[in-house]
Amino acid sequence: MAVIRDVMPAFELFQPATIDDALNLLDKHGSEAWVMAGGLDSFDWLKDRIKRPSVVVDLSQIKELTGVKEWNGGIEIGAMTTLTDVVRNPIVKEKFSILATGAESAASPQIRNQGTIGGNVSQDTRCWYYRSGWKCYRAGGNTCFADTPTAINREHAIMGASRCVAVNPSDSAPALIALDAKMVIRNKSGERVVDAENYFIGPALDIRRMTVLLPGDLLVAIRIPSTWAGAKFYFEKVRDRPVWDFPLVNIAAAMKVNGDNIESIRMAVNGVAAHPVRLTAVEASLVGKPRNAASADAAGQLAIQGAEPLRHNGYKVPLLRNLVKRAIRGVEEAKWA
């Protein structure tokens, strides 16, 4: 299929100076806008012509959508902060370090400095065949070219799909799920605050969104409460290339131990789903026990219970199993097998 690169269609620009000001906007444009945070995902879709939106509403002039404060123990963060900033931030190091790493594992300090954490939880899947124009199910077709007997399908779905196998390509997405985050969504009819996990949603539910934003919806912030603030963090990505590349799995841990016993623990994967998946099981079987060998094991293995992995993506079953264990035994034992 032949693809215009470089080429954008034409579009209305609107570049509002409020949160108010893009609301109305959303409001009037409906499923006619598309709303451009740090503009690398929507520059990727303009520049192929595969989204032809006939209005760009540019978030990048409004300054409240910036910056990490304190709130209630905790901390909120604009949606327009960028991934640099995260990183950098002392609070978000200091109690949330997870949330650092993870965003610092995306792409490259060149792309960090432009993209959001807004834009990283809310970016498209990678499916090249979905970006290439292909009419897939996820594009208004009636096919999934990704799980066909001649598909190239290494970095696909190895549980969730329906229909659809393309998988959420975001780094920061599980260590906010791991932190119990809250996303806070604006529209002209008032607020609503959305626990991280139910942000993103898979085909099964809405073939065509991997978050639950709709027309008019606007993500404006992200709240981390101070619940896991210190726990023990564990984070790690599973790459093809050190730097830009996204991820093969991704996982995020947050524990809390009580002498050698796991009290609590939250942790979630990415890059197996066509959403990050929270690992509710997992979670409820290693509560009580000892932080050892034995439950990292059992762990692992309950973490690959129904997985279906495709004809090239089988490696992600183990790697899935070993990335849940070495989580479980922490980073200072990461050379455990």
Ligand SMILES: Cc1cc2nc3c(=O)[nH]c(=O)nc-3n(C[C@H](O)[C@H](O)[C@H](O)COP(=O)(O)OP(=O)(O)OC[C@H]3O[C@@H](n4cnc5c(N)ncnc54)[C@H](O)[C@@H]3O)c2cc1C
Given for the second form:
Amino acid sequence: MAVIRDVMPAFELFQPATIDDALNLLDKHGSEAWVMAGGLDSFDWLKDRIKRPSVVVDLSQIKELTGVKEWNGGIEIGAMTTLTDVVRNPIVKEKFSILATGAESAASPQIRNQGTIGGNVSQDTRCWYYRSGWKCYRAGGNTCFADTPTAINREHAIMGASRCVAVNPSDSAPALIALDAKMVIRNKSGERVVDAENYFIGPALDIRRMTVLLPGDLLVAIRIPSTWAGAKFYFEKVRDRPVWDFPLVNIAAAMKVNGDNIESIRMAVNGVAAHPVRLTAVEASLVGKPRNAASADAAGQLAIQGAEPLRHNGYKVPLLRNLVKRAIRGVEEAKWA
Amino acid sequence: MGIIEFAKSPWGQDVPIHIFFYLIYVAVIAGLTFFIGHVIWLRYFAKKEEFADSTPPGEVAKLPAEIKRHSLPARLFHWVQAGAMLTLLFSAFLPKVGVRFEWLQWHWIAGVVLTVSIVFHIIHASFFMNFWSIWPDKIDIEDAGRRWKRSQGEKAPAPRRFGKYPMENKMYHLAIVLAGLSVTLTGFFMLFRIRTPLFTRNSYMFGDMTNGLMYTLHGLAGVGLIALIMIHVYFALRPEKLKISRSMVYGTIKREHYAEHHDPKRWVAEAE
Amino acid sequence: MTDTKVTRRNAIKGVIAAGAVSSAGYLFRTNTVMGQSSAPGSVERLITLEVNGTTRRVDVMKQETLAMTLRYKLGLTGTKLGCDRAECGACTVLIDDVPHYSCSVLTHTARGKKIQTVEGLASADGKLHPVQQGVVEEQGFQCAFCMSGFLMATVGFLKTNPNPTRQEMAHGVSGNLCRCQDYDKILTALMRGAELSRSA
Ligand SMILES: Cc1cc2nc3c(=O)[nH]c(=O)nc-3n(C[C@H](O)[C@H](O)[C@H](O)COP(=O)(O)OP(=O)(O)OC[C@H]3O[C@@H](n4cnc5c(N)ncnc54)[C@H](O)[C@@H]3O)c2cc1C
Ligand code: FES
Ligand code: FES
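For comparison with the form predicted on its own, would you give the structure of this protein in the form predicted together with the named molecule?
Everything in the complex follows now, all chains and molecules, and the chain you saw is the first one.
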């Protein structure tokens, strides 16, 4: 349990009012600077004195970063839009309800009232060895404490581990990948747009970060194209208790059907690897197939190919398989195996 | 700043975890400084090479025009090793200076190639080549002393001609052996800490301290190799050394060069 | 003995030096107040907060959380600190009518916003807020450490959904933990509070 330790260590605080000012500050202070959105991931690090930035750039005063607006038939969500505002947004509800369901399943009402969508997709892993300040791979060391014979790793990765076995905990991330969202990133030298799928990175690419963001980068908006508007959606999050808890595994699927057949589908899961995983092989295997138990079974089986559970997280393998089945056939139809 | 980064182990012990990575830049700067120093030395201080002995011109004419220096297997080994070494250095250090890619797979595969090629080289050199030809011997050390004295303007007899390898080559080989064995041996044990198809992963063969020392040695030898490889490439490309460098491609050197620098009696011919 | 003297003298010198440095720092900071340029986005320590309808001037560290300011600078100790990690809800306050964990908001972020704590629920004449009244009538809490958080969460929730079902209410206050585990009675009390709010 967290220890209350008096106020946080001192840092210099900036509350810029425009994106440009924020970018200048981030550019000036480089890796010394910590970007703070809602702060709900940040405070743990600062309060526990595990990360000690000398400068905090609080984005809360930047009006241009909040709000949902229409974009090319789809929508553009400012990075500082709170999860609650995403959930309550009428267009999100109507066209991209999977994102509302995903965001609504995160954390608690108060956290959603303050936590932002940008922060939710950029949050760090919850691996408690890492978060308690062990000098593990992710912290710049040479050991993964969650992958030792006595480690408690019930909530860790079952695939894609490269030295570090931490998982990405975001609930909105798989929904955004299923919707083929685009992440708009800006720094002093310009803007780039990255597919949601490629926004998240694993330890093989960079063991110290969860996203492509580097010091100086700001996620400014998330664009959701109209491609999947109004498709058949499925989101499910499995967790230990219905509030606060992070996903053990979650799944988001967007599907277009033609009669009985699956015309196209996008599917992503989180909580199984250091980055949300888009199940491309499963998607490919389903196109043109009837939406029935046989397809669902085969897809579930395919999804867990190559899974490598650790000592305490073997349960995630059937969990993932069954979530994939449910995403295709719905809860009632999925048979527990 | 410092050389080694320390961390607390779960038991509260201070253990080394690896080197500080700014040492990469230190190594690159050391390499560059060496180039500059060497160029200045050559330009302003170096004396013309002189040898105490020589082969009479008549004898030289009897030699074949091209003298065999490196057999094909030896050359192959060299280039395989070079490829592996460069891959290892780039995959190790590019990510540390901000180039993102999935370096680990390149690194461990190149590491395995390097290890296998080194094992081959040790066997090849021990049993199929003249093993001693690459190690400094008594004459080399005496001659090094003579060269030093002469460069200081003191009186000393002229050094004798080299065996198969000049002293610099031998010293360089020695440094590469030390650094190379350090990285490959530590690298070999580090292979057990990651998932590869080679072994069952076992990251608990050693304690935190041993592991930490291994990472540190791996890192120190690794940055050392940056400087060493830079120096190697520099010498290989120097105009006066190209006569030797080409033998790593074609296998031979010219008889004139041979006769001037090498003592046929000390250069023991080897079987192919 | 001489040793201690020396140490003490050094210590005193140290204090004086530190004082000089910090007061110099203060002078330097006031530059921005006097209209001279400073980095865009830099913040002042002396700020104005609007708490429970009154304006309060308060000296706030950059890294201070709202819970700390409310409790230890403004004396509003009705706001409790349970976990200080956004994991219990005891510190819930309303910022612009929206429930937030005050342990997890920088006070500087709440500048210029309307802050309401449990102390601001009852009206000036002492009349309880309907939700408080509901809790009194239904005897909702046991130890009541979690109560102010629950009250604020409920008041905030009712602004978005004045007529919730019991299930919706449960979801609305799901960001608050009760260590006494008396949720059933708490919900009954809060539902009573909702009812009283509607008729108020
Ligand atoms: C108790 C608790 C339970 C939780 N449960 C869940 C859960 O079940 N599911 C879930 O998905 N999440 C959960 N969360 C996480 C919560 O949803 C996120 O912490 C929140 O959404 C992050 O948003 P924030 O704005 O508060 O992030 P911050 O803490 O402000 O930021 C998080 C990280 O992202 C970076 N960042 C934020 N915005 C930007 C930007 N625009 N550009 C660049 N970098 C940026 C910050 O530098 C920081 O490193 C929980 C959090 C807590 C404290
Ligand atoms: S003290 Fe703020 S949520 Fe627990
Ligand atoms: S009544 Fe005791 S904590 Fe809720």
